[in-house]
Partner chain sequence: MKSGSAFDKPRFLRVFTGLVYVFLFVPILVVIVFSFNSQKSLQVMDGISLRWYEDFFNDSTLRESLFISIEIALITMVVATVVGTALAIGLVRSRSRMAKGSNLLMLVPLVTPEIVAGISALLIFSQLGIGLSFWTIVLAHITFSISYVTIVVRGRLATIGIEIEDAARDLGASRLESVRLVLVPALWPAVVAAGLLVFALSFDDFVLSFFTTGEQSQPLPVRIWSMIRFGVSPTINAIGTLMMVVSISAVALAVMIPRFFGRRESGVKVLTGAEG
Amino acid sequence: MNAHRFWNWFLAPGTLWILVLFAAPLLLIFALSFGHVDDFGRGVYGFKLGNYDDVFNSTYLPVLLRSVGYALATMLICLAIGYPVAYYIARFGGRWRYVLLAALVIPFFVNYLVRTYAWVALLADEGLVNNAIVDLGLSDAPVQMINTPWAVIGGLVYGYIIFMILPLYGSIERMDQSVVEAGKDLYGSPLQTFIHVTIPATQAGILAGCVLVFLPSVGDFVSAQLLGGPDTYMVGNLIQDQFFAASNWPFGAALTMIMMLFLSVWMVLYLRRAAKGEAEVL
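How would this chain look by itself, in the form predicted on its own?
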């Protein structure tokens, strides 16, 4: 019992950190989401449900739906690109697998904002890509790339694809290869074996990668800010504008709570599915 109490003390610093720097600010945001703006533009605590009604009106609802759509597209593209990369490194990387992983991870040590600015330099009307297109004679004028949904999604994919590759790599590396060999005997073709054996065996990595990509993509605002325009704004940009440009903190707080509720539901569904998958394995 004394040993149990002793180890419980090690939870105290982390618990205090979470309470002071996460739980308390979150409660303040929640309380402010029911407030209003006074005549001086300051947020005042109160009990006003109108902020939550405004979130789903015809002005802001498309932004929420766009954010979810961009995040889903990012997640699917990351999965389509990341799975073959992770599979190759795990199965055929050999002694070079850790070098290949390091080559993927090291570029992401650079600040996300700096990496997004690099995309701006590449995709701008006078950027490297358009200059190459014009110089090669593929087009007489620069191709519009910035301020498009594809530029925003491309920036999101580049920013978060590593969060898809790493869980997939770990899942594929831990996969029992004898199961794959048995699958070849049962299902025959490599494609059928991949569908019926490899994908189910790496389902945990797929789910983890999808969650790790989807959650930050929904709330991202840097890619839409730098690579998009007014028609590609996401909920992160809307929240930023409400807090800093419009000085409507209560409405920004309501947007924040709605987004966190949506992400929490997504996370709970993932945890339930992961727990169910683990139970099936046991």
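Could you give the coordinates for the form predicted together with the partner chain, as opposed to the form predicted on its own above?
If you are looking for partners or other molecules, they are not here, because only the chain is given.
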């Protein structure tokens, strides 16, 4: 029909763009992951599973599991920190609500590298935090903070917490307050009400926030590179190495595919809801 064709012209450029420069290359990654490196160090497509064997050997598997572990920890910490903040702004923010929201968004628009680098300056052995600890007499020697898992996870929390708070804010704001009142009648204790009423009512925001924090955390390599060391490397660092320093693209592609496999359940879960307009998107 005429209208169909007319509106499809609006869809075409964007769809085509994402298809060619985003979706099609995902298939390239998949294809390359079965390839190998030729004598000149270039990636060649092939049909070998060797790269996948390598992914699951004793050197790389711990890195993969560590990445997922760090990302889960990041997600849970973001939720624990983000929920009270989102709740406070949505329920008690009053006319300062938008100011508070804007203030949340500002740090997010400071370059991620610079923000992470600031943490390096703060947490280093000679950094401001350690100086303060020694000056206050809390410890005689500087506390080792940099190069620890918690520094890496802290960097991730700092980097992605905004993706948790915004969807949470959206769903708490939209929640019908009278439902909470009704819950108090039904369950009595505020904790019971929170568990049985508030959490289910804001479930869409919780899901969106968790997915939007978990996904980029798994693939991150900046935090581990700057705030961690070899013991805290994440899969992102490995992948990045394969494409640059080690120049083994097929293996990098296989690592990427495995990482995507870990993420796919979450992505599909989120996409299905978002496509139907049920999930908070950003």
